[in-house]
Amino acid sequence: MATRASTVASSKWLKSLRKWYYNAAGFNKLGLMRDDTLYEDEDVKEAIRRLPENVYNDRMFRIKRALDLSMRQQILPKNQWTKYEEDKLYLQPYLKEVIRERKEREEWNKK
């Protein structure tokens, strides 16, 4: 019973640490999501290309707005910040598929 209580306490502590780090990173103050901040290597570029049009347009809007805010050295009003709970990893399923395909292609080319 004690281990279950310590696991729950540890889980709550870890979640609060993640939430703190998310807010400390600052990208949410510009209205960005985590996947908007990924370095665009070849795999990420291909995953972005595969996004549905509406998701791609939303991403581009967030990035352009963040660039504009950054140039003016401003941030969004607090009620418009991206919240930790609302941030979804919209690019990850496409990115995992692209990486899996690339690895499969590399294995195939080895033979």
Contents of the next structure:
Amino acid sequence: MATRASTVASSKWLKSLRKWYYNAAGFNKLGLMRDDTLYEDEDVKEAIRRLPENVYNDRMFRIKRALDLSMRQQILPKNQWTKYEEDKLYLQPYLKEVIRERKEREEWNKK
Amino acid sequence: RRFYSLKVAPKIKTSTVKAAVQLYPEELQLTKLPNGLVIASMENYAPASRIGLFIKAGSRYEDATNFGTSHLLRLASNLTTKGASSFKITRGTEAVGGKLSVTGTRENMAYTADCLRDDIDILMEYLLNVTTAPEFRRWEVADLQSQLKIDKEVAFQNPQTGVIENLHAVAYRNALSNPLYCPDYKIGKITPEELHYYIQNNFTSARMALVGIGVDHTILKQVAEQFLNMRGGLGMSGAKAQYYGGEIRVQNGDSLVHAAIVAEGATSGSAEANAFSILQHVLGAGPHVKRGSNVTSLLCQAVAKGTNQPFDVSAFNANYSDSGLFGIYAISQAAAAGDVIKAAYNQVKAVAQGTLSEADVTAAKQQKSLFLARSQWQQVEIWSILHSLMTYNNEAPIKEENK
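Switching from the form predicted on its own: structure of the form predicted in complex with the partner chain?
What follows is the whole complex; the chain from before opens it.
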């Protein structure tokens, strides 16, 4: 019981740590989600190509808005910041699939 | 027919020579499963095996909202499925030296896999994946649509394709008039949902036939029972084809005129179908000596009397499950077109009025069986099995073909 209580407590603590780090990173102040900020290497580019149209359009809008804000050296009002709970990792399923396919290709080419 | 013979070289000292064991191809084995699926296999002891899955899902089962779906489906056989990614299917087939191909006709889609006998289970897995569980991922289907255009261009380089498409478009109003190739306005607009819908409604067990050459019958049966009974029932039935007839002329700048004059023929499997097929060979269905002057063809002889320009004319015969087409196909120079067509038509009329001798008919029967035998394509065996299967009636009708 004591161990379970400690793991529960530490996972709560981990969660609050994550939340603090998310807010400290600051991209939510520009209205971005985490997957908008990923560095676009080959896999990410391919995953973006596979996004459905509405998700892609939302991503483009958020990036455009963030670029505009950074040009003006401003940030969004606090009520429009992306919240940690609302952040959706929309690109991950596509990205995982792309990486899996690439690994499969590499496996085959090794043989 | 190929056979596999074993011979052990005689030993020098003792003189025991093992006799050659000749394995002749076995008879066809047929099973019909309770869900309607028909399985046929023939063991011919060849080193390469071939499996074909034939589905009654040709272009006639499209309707006005989804022309071109069967064309895209033909091209989509290597897309990702639930069991194997597109890359794996391609590389896996390559690795065993096999071949996975799709043929689509107006009535049927035929998925064929062939490879060496020992690797047939690998290809069987891919074949089953492609036909029963394709995923049609949105980006893969979108990338494939440009292939439709290329496929169409290549096919239409042959003027015969265009003529036969138009022939069907004008002879029927629905079902068989659907084009085999995707119409231009649909290229780029076919969605994965349409493909899924087409498969759900047409790739059902009752409309499938699984044919294997060089495969064990029990294995085929097991495979069919386990994997091919996902969608039962008859699916959506296509419209009944009714022959209407009409005329269509396409002007272009070519110097050759291709003309097809056709009337309603016989449905496949009927007694008349055999008669029409013999008639086709009597009238002339291609030269028997390559690059020869086609002396034996009645049509060619008749037209040669009428003109001295180069020409080609042969009888056209098509059999579908509920209708058929029979007539003549003539290729001639633009100036001589009228004479050629008239001469050919008159010859057909003469034959129809009963000027054929018994010798002509026997000669034509001979030619027809030669045509099948000469076709180096092992696929022809499968197709002839298929035709009999599609009208399967608790007997093996293949033997009746030669009557």
